[in-house]
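Next up: a single chain in structure tokens, the form predicted alone.
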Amino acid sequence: MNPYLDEKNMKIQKAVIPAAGFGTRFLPSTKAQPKEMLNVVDKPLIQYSVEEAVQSKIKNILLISSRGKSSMEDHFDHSPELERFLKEKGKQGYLKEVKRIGELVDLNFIRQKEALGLGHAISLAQSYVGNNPFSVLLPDDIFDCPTPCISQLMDAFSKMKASIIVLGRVDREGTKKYGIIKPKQVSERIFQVEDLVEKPGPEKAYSDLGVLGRYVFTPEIFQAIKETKPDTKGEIQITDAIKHLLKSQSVYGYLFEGTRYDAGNKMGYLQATLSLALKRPDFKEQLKDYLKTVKVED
């Protein structure tokens, strides 16, 4: 347990969503629009993370963006002209949804002026979260879970009272894409992190437990980020900062229940779109019928 925390500041009330990247894996689509605004079924990628936080009863969110991404702010703002147009045309369903998005949560925005890594982006939230634990949701990841993924993590945090990260089982290729932990099992789904390494590959991986895009951090992560050296690209990686944090306090991992889609790459994006559409009553049967007609050429 973290000796710096007490019961008074255990509740997670704020979330940080880093969304400042260039989206290079989706070029040319992201040349003039944020990757986070690409549609998955019928809503932008960023909305899935915001709604997950809201469903987990988090009422304050800081979205870290960068130049050219003001459309994310516009999306979560009220649009009087559009609302008036929809009302006049009698499009009540669309009007209700547009109003709902504008009233989802108290959203704040800050810009990361240089692409200095995920660790650096999270450090920009220090004055926003203060001396309190907080959650981080990476919008590349869509979690389809019976209980929202970040809510699962918050429940585990309340038990362990220490920084905790979401884990998932990965294959050999996954060890090249994600941070991998050296685990010490605590319970069925909770593991103490003894060490971790960023994208080690199958030969050097400690386990098959990969670090995915959800975190709950104690405020000491900010000092760990400050003391973390940039990598060869000049970026501060959050995996390296967590590794540094291990020198002063325990960190845990939680093996989440549900399905996760890596919508930050093209194949994962397609998988998320198809899978989530097939769960929708308004798309399911038509999409199933269409897929039966698709001929795949060798």
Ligand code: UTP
The other form holds:
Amino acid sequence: MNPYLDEKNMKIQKAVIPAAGFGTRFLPSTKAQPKEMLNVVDKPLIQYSVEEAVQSKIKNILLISSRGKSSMEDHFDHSPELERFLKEKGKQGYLKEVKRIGELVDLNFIRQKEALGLGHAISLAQSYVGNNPFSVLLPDDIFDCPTPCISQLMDAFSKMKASIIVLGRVDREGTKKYGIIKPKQVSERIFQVEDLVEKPGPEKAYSDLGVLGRYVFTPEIFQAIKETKPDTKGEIQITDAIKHLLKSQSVYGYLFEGTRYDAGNKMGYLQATLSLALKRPDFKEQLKDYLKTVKVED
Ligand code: UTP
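Form predicted alone done, so how does the form predicted in complex with the ligand look?
So here's everything in the complex, that chain up top.
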């Protein structure tokens, strides 16, 4: 067990949301606006992760931002002019929603000056989280789960008392897109990570268990990131840092319960938008009727 993790500081109180990437898979939409501010049904992508953390009783969130992304900060800030305008026009529903967003959580921001990889982005959170375990949520992944995904992961963390990453079953194509673990099963949903390979492809994959965008880390991940060399693109990858951490500590994986959408690429984004809209009582019937009328040309 990690020497820092006595019962007192086992509780995860902080979340880190890295959102400083370029979003190249979404160009040209992301040329002049952050990917994280793209609308999914009726709120920006980033709000899903923030709300997941809030629902999981995390009160402090650090958002890793970058140049040209200040609209994320504005989104979670108060907006006195807009609030006054909505009040004057009697638009109470919108007013309530706009105020709610500004009061969601204690949100802090830090900028990653250069996109040097996810590992590097997470390392910027060190002084914010200190010597405590912490959670990381990648905003590209929208989880639709009976219990919020990060809450499931935090429960598993409190059992294993070691860094733990969220896993999903992937198909052959998925082995080319995700980090794949070499698993040793511990319980129905928990696996010890014996090794981890980034995008191995179906021939070299140890399993069909892929690493998705939710993590709980012990503070030793920061040292592991420091000791991790940049890849050929000059980026410090979190997968490499986790591999490094494995040399000194156990790391576990947790197979989550629910559905996950990879909204960081165009197809996953369309699937998320459609599936989540079909679950909304205010859109469901109309959208179902509309879809029946859509003619698909070959
Ligand atoms: P991705 O590689 O999936 O996102 O990184 P991206 O870089 O924004 O998009 P593409 O690949 O160019 O299309 C996963 C998460 O890590 C963050 C991203 O913002 C995203 O939430 N990230 C990535 C950083 O914060 N900094 C980086 O240097 C790289």
